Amino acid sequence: MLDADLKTQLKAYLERVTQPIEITASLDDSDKSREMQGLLQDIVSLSDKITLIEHRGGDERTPSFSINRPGGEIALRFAGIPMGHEFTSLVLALLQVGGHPSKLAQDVIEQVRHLDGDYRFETYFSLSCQNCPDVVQALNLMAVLNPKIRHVAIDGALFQDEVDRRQVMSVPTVFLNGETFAQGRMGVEEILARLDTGAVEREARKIDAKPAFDVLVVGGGPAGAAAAIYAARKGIVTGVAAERFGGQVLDTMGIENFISVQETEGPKLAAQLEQHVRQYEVDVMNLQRAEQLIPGELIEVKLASGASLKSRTVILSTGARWRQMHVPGENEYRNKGVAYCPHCDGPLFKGKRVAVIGGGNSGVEAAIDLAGIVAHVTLIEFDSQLRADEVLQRKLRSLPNVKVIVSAQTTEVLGDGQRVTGLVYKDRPSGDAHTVPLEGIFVQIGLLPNTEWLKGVVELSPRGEIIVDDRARPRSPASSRPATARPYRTSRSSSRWVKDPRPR
């Protein structure tokens, strides 16, 4: 099952195991069961601390396997074969069950251990989803730390009937005690914030008590990380407030244009950025969304939690998010057929009809990828021609199960109250409306700046970008002057608002 290189790497990791591990597998005569059996036998052969017990059936989902300590109380199970993006989740589960300590902050570990109640989590993932491992790994670790927490990670493509019955149309989707709990990327801290209702208030009080920073970076993407590192290296008291550290990079499958790195994946790069920032004395405040910017001698940033931060200098590096169509039905059927990540959610639409909205590189690449999974793809482009690179267009037009419609404006998402059933588009030259029956819609029409909270404080373009002068200083909407009365000093990385701290 595992090739020689992967076995060598895994064997090195398993040398860190200090406690016995017991893997119990529920198998049958299917090909997937034989594949899982081969994987587990490879794992057992690499460590004398791991034993394998096989049962014919015995679990509600077969094939599946649990990881525990002999006689232990850890309820951690994989329903599916955790390869692809989830192979790291399997390795971490083995290490953590085997006694290797987590890198999670000690106060967060204690918070998990003190959760009281009965928590039965089920996470649906796909092997091509780069967002799923964060959720699977977080809940696996919580199951290791607290015996009242149980977790099973389920490959939606392997248990398609179950996915259809529970109407899972995006991954990761998490159920808690049989009810929908959350969808999308989450870490331990985010899950705790949902379970421990007092956690947000406690964190807000801690933030309110912080003294003013010399430099406060708002945003935790590559630009924000770079700004924080440059400031901290100069000995400046620096903080970073980010809604999610890593930003849009976390949603990027493959990155091939980061200079000096030939190829990497978004979540991996985001983790490396955070590790780099934390090498310095930077106060990283994750899961904090900025809501208001108040100029003054000390600039104040108010957060959604109710807390406020003050700083002599503020660097704005707020990034962007997926642009929506803003048509009737889009929000109602989001994660019920309307999706924004073809890599993550594509496998859930196997054998079904879908549409891709957008004819740029992202849209055409999405249509090409989806064509290998789904029954049919309809690509809809507003312009009179596709805008993707010609090499991509040639590939797209060579696929027999793809239809391209140009000069078309999507006007409505249709559904039955539970899931998407189609869309309506207007033919722009004629004005005629057309209905396309389908089960999924993948929106690929670009990005929107996260700047709504800055309206009225700094000048924004019609697209929402911050308008800056030749020194990257934002301007007040009321004048052409910078947004505060005092001079600014800026460096050359990212869009920023910086008050000059030098005496005059």
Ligand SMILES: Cc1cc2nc3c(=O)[nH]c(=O)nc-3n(C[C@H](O)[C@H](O)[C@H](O)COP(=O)(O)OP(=O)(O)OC[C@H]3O[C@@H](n4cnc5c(N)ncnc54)[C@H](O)[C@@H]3O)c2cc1C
Contents of the next structure:
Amino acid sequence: MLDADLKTQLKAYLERVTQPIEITASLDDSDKSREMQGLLQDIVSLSDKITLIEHRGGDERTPSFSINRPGGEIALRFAGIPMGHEFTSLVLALLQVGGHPSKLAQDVIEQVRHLDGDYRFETYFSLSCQNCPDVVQALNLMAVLNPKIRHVAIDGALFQDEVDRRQVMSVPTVFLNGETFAQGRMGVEEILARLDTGAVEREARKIDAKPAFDVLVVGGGPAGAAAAIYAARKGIVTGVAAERFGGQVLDTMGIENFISVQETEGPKLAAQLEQHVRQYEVDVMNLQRAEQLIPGELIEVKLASGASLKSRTVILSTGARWRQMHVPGENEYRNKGVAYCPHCDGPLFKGKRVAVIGGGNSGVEAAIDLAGIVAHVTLIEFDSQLRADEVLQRKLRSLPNVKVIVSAQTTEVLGDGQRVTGLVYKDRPSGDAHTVPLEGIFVQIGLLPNTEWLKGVVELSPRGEIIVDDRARPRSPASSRPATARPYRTSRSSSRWVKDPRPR
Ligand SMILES: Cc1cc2nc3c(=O)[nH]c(=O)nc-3n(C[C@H](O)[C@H](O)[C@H](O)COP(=O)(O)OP(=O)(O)OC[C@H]3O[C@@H](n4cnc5c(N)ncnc54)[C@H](O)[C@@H]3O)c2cc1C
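Switching forms now, from the form predicted on its own to the form predicted together with the ligand, please provide the structure.
Zooming out: every chain and molecule, the one shown earlier first.
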């Protein structure tokens, strides 16, 4: 099952296991069971601390396997074969059950250990989903730390009936005690914030009490991380407030144009950005959404948690997010057939009919990828021609199960109250409305700047981008003067920081 390279790597990892591990598998005669059995036997052969117990059935989901300590109370199970993006989740689960410490901050570990109650989590993932491993790994770790937390990670493509019955149309989807808990990428801190609402208030109080920063960076993507590092290296008192540290790169597995790094994965890059930032004295405040900017000598940034931060200078680096179609039905059927991540959610539409909205590079790439999984793809483009690179268009046209419709404006998402059943588009030249019956819609129409919260405070372009001067300073909408307080800069003749003395 595992090739020689993977075995060598895994063997090296498993040397860190300090406590015995017991894997208990629920198997039957299916091919997938045999595949799982092969994987588990390979794992057992790599460490004398791991034993395998095989049962015929024995769990509500077969094939599946649990990882525990002999006689232990850890309730951690994989229903499906955790290869692809989930292989790391399997390795981490083995290490953590085997006594290897996690890198989670000690105060967060304590918070997990002190959670009281009964938490039965079920996570639906797909093997091609880039957002799923974070959630699977977070909940696995929580299950290792606290026996009151149980977690099963379920491959939606393998348990298709279950996915249909529970109407899971987007991964990762997490159920807690049988009820929908959350969808999308989450780490331990986000899960804790949802479980323990007191934690959000406690954090808000802590943030509120902080003294003013010299530089406050709002946004924790590559731009925010770079700004924070540059500021902190100059000795400036720097903070970063970010809704989701890492930003957009968290949503991609393949980055090949980061010069000097031939190839990396988004979540890996995001983790490295965070490590780099934390090497300096930067106060990183993750999971904090800014909602209001109040200019002044000390600029105030109000957060969604109710807390406020003050700073002499604010750097705005809030990046962008997927653009929505804003048509009736889109929000109602989000995650019930309307999706934005083809890699993540594509496998849930195996054998079904889907549409991709948008004929740029992302839309055409999505259509090509989906065509290999689903029964049929309809690509809908507003313009009279596709805008994707020619090489992609050629590939798209070579696929037998793709139909391209141009000059078409999607006007409505149709559904039966539970899930998407089709879409309506207007043929722009004739104005005629057409209905396409389908089960999934992947929206790929570009990105939107995260600047709504700055409206009226700084000047924005009609597309919502911040208009800046030649020193990257935004302007207030009413005047041509910079909206922020004067920035600081170093005096060349001394190491002190002085206010920028240049006339404006
Ligand atoms: C699927 C995908 C694949 C990509 N692949 C590549 C690639 O291969 N190569 C490449 O060069 N680029 C790629 N990109 C583009 C690249 O990720 C972006 O150019 C880059 O992330 C932009 O960095 P940023 O810091 O400006 O903004 P972002 O990454 O968007 O980060 C914005 C930050 O601001 C935070 N934020 C937003 N609003 C608020 C608020 N109100 N309060 C607090 N925080 C807020 C966000 O949570 C986030 O931390 C890809 C993007 C995507 C989505």
